[in-house]
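Read the single chain below, which is given as structure tokens and is the form predicted alone.
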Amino acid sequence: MRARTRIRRKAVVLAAVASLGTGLLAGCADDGDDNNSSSEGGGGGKTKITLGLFGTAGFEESGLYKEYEKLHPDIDIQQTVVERNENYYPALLNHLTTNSGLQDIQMVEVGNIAEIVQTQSDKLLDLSKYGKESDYLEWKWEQATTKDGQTIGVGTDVGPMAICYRKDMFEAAGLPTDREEVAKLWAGDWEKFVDVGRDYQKKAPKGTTFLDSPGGLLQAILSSEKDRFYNASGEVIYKTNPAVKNAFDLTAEAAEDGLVGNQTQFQPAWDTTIANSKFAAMSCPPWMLGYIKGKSKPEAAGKWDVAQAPKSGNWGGSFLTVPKSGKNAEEAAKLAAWLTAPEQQAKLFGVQGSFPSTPAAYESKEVTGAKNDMTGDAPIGTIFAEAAANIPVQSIGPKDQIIQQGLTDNGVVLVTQGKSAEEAWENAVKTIDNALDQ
């Protein structure tokens, strides 16, 4: 995110994780329109498998439906996409919590998986029989995993953190531009990224900041660290953690000092300054490549580069469940394990860039001899795998979620906008709590 072990957590599931804000899409390149659906059609004594996704998961685009629909003939894969997970997951839970309405695989994203697990693990089949535990991060696996030993999702993706970043807006600022150097600059430490943003804002071209978005520094740092916002018996902590607090401090004292953009992140406003250029770096697991080629205009392709962050985590990843009252449960429960085996997953990242929570494919030629229009030549395959494998492990709950994006869009965005960051921290505090006490 290792070796594999049996072990089970005793209160809430362990994982390395950050959970998404601001309605991202885990392990999504761009996202996907409402209520799409693919595969029209069906019948002809076939037997039918419906998927419910959340933004652009990457099965039919990277052409893995029909592969699996050559190698059984009898299967007819069609899937319903929402394009928020913010939408998404509300219905979702209420289909599972009156068992009715279901599609035969559903998407469960990271930062709702321990509430699924807590809650909901009776309404949702046993994978552990379908998908092999070995081939997966023991991380990952334990995520979907119960107390009792049920895992009922298998993991699609993770988003190992990195930082990317404009090589002709480092040089224009005085900064080196080799990944290597670059990674130097702010190794082991956030305070350090912090200052090279001080170094750029000297020099800056004019109009431009140093990181895209309060929301994505916070994402990064807390990604980054143990404890957060649970711990390991599952009680909120995250008003009384230093951590938390240090890591709001630290992104508010970098809006007062204008290295950040004003914007929050996967809004019309931000994807605008994508493609105007505006800013020169931003937290970047390895899905977000596609959504920066997606956003950027020809003219920028080549210009990024991905170093590693000064410390490792994880921002993204989903898992693919399979309710126990589907019409189609035994072979749904088949394809969601081939969907998520080493194999295609090795493939989805080279059409999609969903990095495989499957070290296995880690060594595959799509993984490391893959490269990205935005980037050029750098091997973002090997850097990504890099920083899996240094996630540290974190206690996660079932609203990390909403913690999370209580902080970036009703926190730190706020510092941007003239709030003090004790004005800021208070008004997150008061949604946040507000929220789970509802």
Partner chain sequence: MSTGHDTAAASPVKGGAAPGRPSGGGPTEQELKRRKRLSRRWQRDVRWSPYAFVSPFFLLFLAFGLFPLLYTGWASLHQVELTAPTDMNWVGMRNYTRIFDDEFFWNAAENTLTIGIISTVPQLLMAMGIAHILNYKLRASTFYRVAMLAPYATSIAAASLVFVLLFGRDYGMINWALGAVGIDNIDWQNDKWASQLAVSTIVIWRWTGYNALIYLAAMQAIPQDLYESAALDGASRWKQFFHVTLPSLRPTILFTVVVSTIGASQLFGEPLLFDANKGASGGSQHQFQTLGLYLYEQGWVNQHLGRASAIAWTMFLILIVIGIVNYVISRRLRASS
Given for the second form:
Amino acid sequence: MRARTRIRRKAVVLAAVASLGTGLLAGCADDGDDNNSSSEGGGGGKTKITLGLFGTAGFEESGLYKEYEKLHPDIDIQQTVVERNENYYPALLNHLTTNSGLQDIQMVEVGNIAEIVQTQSDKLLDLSKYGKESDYLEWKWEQATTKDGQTIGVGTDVGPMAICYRKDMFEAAGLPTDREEVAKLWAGDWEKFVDVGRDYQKKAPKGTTFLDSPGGLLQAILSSEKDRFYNASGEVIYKTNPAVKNAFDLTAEAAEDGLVGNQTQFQPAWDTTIANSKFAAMSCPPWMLGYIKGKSKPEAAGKWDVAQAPKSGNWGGSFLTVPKSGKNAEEAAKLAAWLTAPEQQAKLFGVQGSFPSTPAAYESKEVTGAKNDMTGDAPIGTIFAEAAANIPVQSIGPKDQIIQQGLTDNGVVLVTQGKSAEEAWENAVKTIDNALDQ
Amino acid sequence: MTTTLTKQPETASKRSRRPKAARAGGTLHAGPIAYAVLALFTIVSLFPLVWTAIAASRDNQRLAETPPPFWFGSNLFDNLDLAWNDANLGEAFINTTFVAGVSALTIVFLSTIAGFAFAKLRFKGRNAMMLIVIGTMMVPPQLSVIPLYMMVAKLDWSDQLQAVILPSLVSAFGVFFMRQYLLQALPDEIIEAARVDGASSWRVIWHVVFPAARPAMAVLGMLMFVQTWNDFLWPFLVLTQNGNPTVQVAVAGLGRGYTPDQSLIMAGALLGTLPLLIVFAIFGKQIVGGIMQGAVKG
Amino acid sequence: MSTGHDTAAASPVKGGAAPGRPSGGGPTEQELKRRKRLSRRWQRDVRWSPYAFVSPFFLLFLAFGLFPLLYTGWASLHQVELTAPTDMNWVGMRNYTRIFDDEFFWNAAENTLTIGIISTVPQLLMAMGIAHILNYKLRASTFYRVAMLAPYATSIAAASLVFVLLFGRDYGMINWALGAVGIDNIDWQNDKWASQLAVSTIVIWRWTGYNALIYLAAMQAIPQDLYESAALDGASRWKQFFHVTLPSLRPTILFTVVVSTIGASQLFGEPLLFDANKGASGGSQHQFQTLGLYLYEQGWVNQHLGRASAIAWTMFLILIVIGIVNYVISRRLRASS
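Alternative state: the form predicted in complex with the partner chain, after the form predicted alone:
What follows is the entire complex, opening with the chain shown before.
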């Protein structure tokens, strides 16, 4: 009896271990097979093109893959996507530097494009033969072009920035509500914009502020400056550039005067201030309208409008790049060019509000006829197209994102918490300098 | 093993340290206070999970409202369905179950034999080796994944499950855990008795160590299964959604777009968690069973 | 950390539990005879099997653990960026010496210590209590065990979203409850101590059940008759807990303390996601940035692999120093008692 249980137990354990071992081996072998067949073009002899994307692409949702597959029956498109660029970008760097795990097309956010251009361009295909330079906004094309003239990324969307405002709240505070008149209040000068805020605050509906957050204001001012954190020769100048300091101080002033909400953008608490109508205006690229729509209560529909910002700027947007090491690099480059061509960008805007980086698309009916539930009949496509035409050609640098984040999240936000502008600036500078110091 | 009884009759009869009753300490019945404490603890533990389900049952707008919703909405099954299909969770479940299962079983097995050797066997360099084992735990994983990826890239293991499984098997935690458990739970005299009986080391492992270690093995298996299941940083570097995604890699793409759909993200999180709770329920029973039962019989 | 110490610490317990064991553990005459008859194979087995048992771990470590260790060690002496991790510029000890002036490092070290204490101590005490209760005869005991591990199973992204909402300043449920008893809104993300408390709460919530389960497994291995004889001696439940349960659990308690200490020193997921939109800076003023998070920020966000590696190795050295101090103190204590 005892012996039998012993044997049985032993057998069970042995079987478990054996199956485990073979399972491990078999699993590995299987994966190897999968990998081989797919890289040779699985799916019945089709060429498989893979895209690595983060949150905001929307190609699949807009039906663009299906359309391309119909046009090119021998192509099979697959994507891998992660919601947050904070997760996507470091992984992409790991993949690029080891030349491993790369997709045929890799998306890059505008905040990272300068770094990719400067450090990874030898691993990426020159796309200037595939995309048509004249299709794209000049500065957009420029941003993905290396010093020796290789264009390693084609632009997807851009974020021409305007000001979204609540007509009902402006009216309650005795401000005009017509978008032309509103734009005139602050045309050409961010100081005037803050002054309008002061007027608003005098008669503001209770518990509301003029703007949503200090971060949104600082972002808007900085993105309308030609030189921000880097000068044309690529040196970091954020600390000495008067434009940056002025933007910071103006935002801090607005915060001290209580014109901005005590919030950090894209946090759940900030979302609730949209839902509960706690502010009257915000800096607003086209995609922000989608965000507002997603977070608002239904009764806010039609109460928003869009006016030109004091000075136009760009906020957001991305590029598609093609790693040289991909097995189907050429096919991938063609697909990348097609996805970012004016017609496709116009469709993408119609579906998910990413604004085209190709001016030809601004004439399309998707853009000219665009409407958003939040803004009623406002011709948002035309408004943003006008803003896009006025965006300055900015000098961008590899660490723009880190500097911007430092100035906002380790900087002006402190003013809303009772710190002085100087303290906030010092804290930001300390953080940024430490982050930049290799 | 019966030699124990013949060799040391006094010891065995006077102090039968291996009770028939399986559950040591388990004769005490819990009083009302104990139940109250447990109830509170259970509520606190489960609340965020329940709230995840509530969030997954709402739409995006409703979730941004204040106060946040306290009760289920009507979209739960729509969102679960959407998340399931969008993230292609069927394949991800199979991959993750395989990865987490193989990792957990292997870690449990290797940790038990290594832990046993460190706890109960005498050999040269034992203490130094144990210090090395503990030392390896002190290397922060969030940094070592970068050089590890350089290795895996050289091996060309992208999108292959062994890239996730094999590095996860280096579990100093498991070895240390088993060592400490066996120090306490496995009396030396049982091993000595088996030795005197002429049992080889492997026989001691099968017939003495494994039965004695069963609850700890179940616990370690659960913990490792969950850890591998929920791991994100490393799998995300080596796997993609069109390769061999694990659940965490698959759901990382949910809620994409300029306005992340939190309800969908929560639905994905819920789908990713539920299988774990089922596994717990299965393994949880293992810990209830008596441990020394086996040692006496064996 | 202190292997010799815990073996020694455990043995008196075992000795006390089994006084009938031959003193010194030496074999009797009869046994000696038997052993002489044992085959060579047996001796080889006794001699070499321990190495066979521990070798898989070390082989796996050599294959997958050693290179990252060597790489970070080498990188810590260089200026290296994530954008070119094989492109190294020798800087000698600079990455280490600069740590002395790096106020962010010391800030993080301080936060790691305070968050570590606020989270680990209550966590382990509560885990012990819960495990003790779960060791009673209970109805639906499997249910409680499953519920207990639910926090550990919940993905950290989902958990952090829930906690960020709970700890919301203006509309959070916790401030709402505090308001009901007359306490003003607390800014859980921006106030230093409040934010550390909130992060610790997430840690406690996530890991208490985990530790309780580890304790529970160890409690199951305590022989029933120890309790029976204690009960015969008239010991109350409390006394049984202190005089039977706790001493028996010493190796496991040591394990959880060591693992929690290491875990606390590497803590980064919870503080990272507690204010995810501020990157890895741990709040506007780094008020809850831990060493693990600072390391993550330097390596993954700021992309300075050399600096990050030096931080990792410094943390490693600090832990070793803590281990040695711990060992010396416990040795002294034992010597004096």
